[in-house]
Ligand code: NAD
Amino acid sequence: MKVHRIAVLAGDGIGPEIMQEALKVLRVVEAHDRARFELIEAPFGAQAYFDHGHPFPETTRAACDAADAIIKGPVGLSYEATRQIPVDLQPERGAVLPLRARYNTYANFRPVVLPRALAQFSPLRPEIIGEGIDILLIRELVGGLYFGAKTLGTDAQGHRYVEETLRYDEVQIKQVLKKALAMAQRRKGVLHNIHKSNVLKSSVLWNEILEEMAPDYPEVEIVHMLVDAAATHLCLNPRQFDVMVMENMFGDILSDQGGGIIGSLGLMPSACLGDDKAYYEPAHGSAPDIAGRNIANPYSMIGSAAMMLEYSFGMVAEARQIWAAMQGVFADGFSTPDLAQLGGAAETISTQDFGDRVAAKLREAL
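Could you give me the structure of that single chain in the form predicted alone?
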């Protein structure tokens, strides 16, 4: 039986409790002789800094290096706790960005999926949702403003200033566009290219490279759309989109908007893919204010585990069964607290209960 080594980075806040539900589901898959998972737990994030002196300790790097894939929870503690950490070692700068850079996880896949079973959670009107929303948002993840040079200083007049560099080269752009074009080809044959070429020269280069690549994908229709227009259309007509591709900061913003149109970032898993390794994580934060209360929604964490099975281990059928099991819990009339106010008469259940119900449905399906 195939053995998959997984580095498990539970993270901060609600991370450990939602991670337990994802691992519970993986154990169900394992129990049905589909694969074996060797889980290597390692510290990562703000608490790792306090416990080990670094948010991405050397032992954790070694565990990630040795793993076939990485699954991580959200990171970050309260504002007060974060202020006790040096700026460059705060978890986003000191752990998350180095994780992406270490494995060149340049393509971030964020599914924005709202099937009929979840339609009651969306703030959009039923006629806009129609039969459901199914968007794959692909975000470039290791370039742009987030990774460019950053300078804080004081000018000759004594005024404080900040300078941050947005840089992309054609290799970075090509590798993520190749992923996006391939996914569009596999899906409905339409790729929305989100840009700001009327202002940013980085978008001009991005679009030029896409036009050069397009002839290799003649069956893919490419639709160009400015990022501000895309933000509007995600609310007014989200069903026009299937695969969307964009640079780093645009993707950060629009993917969170995607969580808004389906009702919660708690419904937003993600895959961060490189050529040699990938890591998987929820798109939401660590919510330290509700940590330990057994009320966090584990959907995005379990969904991230499903994406890991599909993209890292080729276990497509098992991944789909996990998705169906999660959506089946909602279809049965249950909701997690973050969605309760949107879910009508749904019965609110805990983090652990949601995981148990998903596991039970998955056992029946496997």
Contents of the next structure:
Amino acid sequence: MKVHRIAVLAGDGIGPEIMQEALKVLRVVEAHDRARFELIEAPFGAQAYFDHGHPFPETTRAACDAADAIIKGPVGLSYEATRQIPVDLQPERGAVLPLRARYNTYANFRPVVLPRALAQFSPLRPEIIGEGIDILLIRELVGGLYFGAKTLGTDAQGHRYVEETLRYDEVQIKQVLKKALAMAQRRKGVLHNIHKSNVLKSSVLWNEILEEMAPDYPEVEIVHMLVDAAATHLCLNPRQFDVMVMENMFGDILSDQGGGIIGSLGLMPSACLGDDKAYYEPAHGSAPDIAGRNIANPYSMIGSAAMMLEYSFGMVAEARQIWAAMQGVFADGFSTPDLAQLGGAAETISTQDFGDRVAAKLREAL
Ligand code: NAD
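Having displayed the form predicted alone, please output the structure of the form predicted in complex with the ligand.
Let us now look at the entire complex, which starts with that chain.
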């Protein structure tokens, strides 16, 4: 049987708690002889900095290099605690961005999905949810402002200044647009291109390249939308969207809004795809406000594991069964406290209980 080697980076805050539940689900898949997983746990994030002097230690790099795929929990501490770490070694700058750069994981798939049956989790009215929300938000992940040169300095007048560079080249733009066009082709044939070409020249080039590529995808209708307008449309009429594509920072922000419209960031898994390697992580952060209390929603982490099965190992059927098992737990009237706040659940359950119930449903289904 095929053995898949997975680097497991549990991360900080709620990371280890929700990672346990994702591993629980992977063990069920393994117990049903669908695959073998060799798990290599490795430190990553703020705790790795305190324990090993670096948020992405050399041993972790080696583990990731040797792995077929990487599954990663969120990293980071509260704003105050983060300031104990030198700026360049804080978890995003010192670990997450280098991980993305190392494997050129340029396409970040962030599904924003809420079936009609779970409409009660959303702060939006049921008539806006309609038959349900099913958006694939694709965020460019290795370019733009987050990766450009940065300078903090003091000018001749003694005023402090900062300069950050937003740079994209056509190779970077083409590779993510190619993925987005292909996904639009496979889904409903509509691609919303989110940009800011009225202000940013990076968007002008982005749109120009998209226009050049479009004739190769005659069955895909391209809808151009300014990012500020897209933020409004996501609230007022999210069902108009199927596949959305955008540059790095726009995607970071709009995908959190995606979590908001479906009820919780805890419902936001993601896949970070490169041509040679991929890693999988929840779209949210380490939620220090609820860490260590066994109340985090592990859906995002279990969903990220499901995306790993699908995109890295071709285990599409097993991935679907994991999604169905999670929806089944909600349909039985259970949810973690983040969703219950919106009045959606009959009974509130813990992180571990959610994972146990998903595992039990999956055992029945496999
Ligand atoms: P956050 O995403 O951690 O939390 C925002 C809110 O959503 C909080 O109220 C939190 O409790 C809630 N939330 C998030 N995930 C949840 C889940 N699974 N279940 C239930 N509730 C959930 O954002 P933040 O508080 O701004 O950031 C915390 C830390 O995470 C910071 O250090 C930040 O830098 C880091 N961060 C890391 C990543 C990453 O690892 N890729 C991404 C974003 C933020």
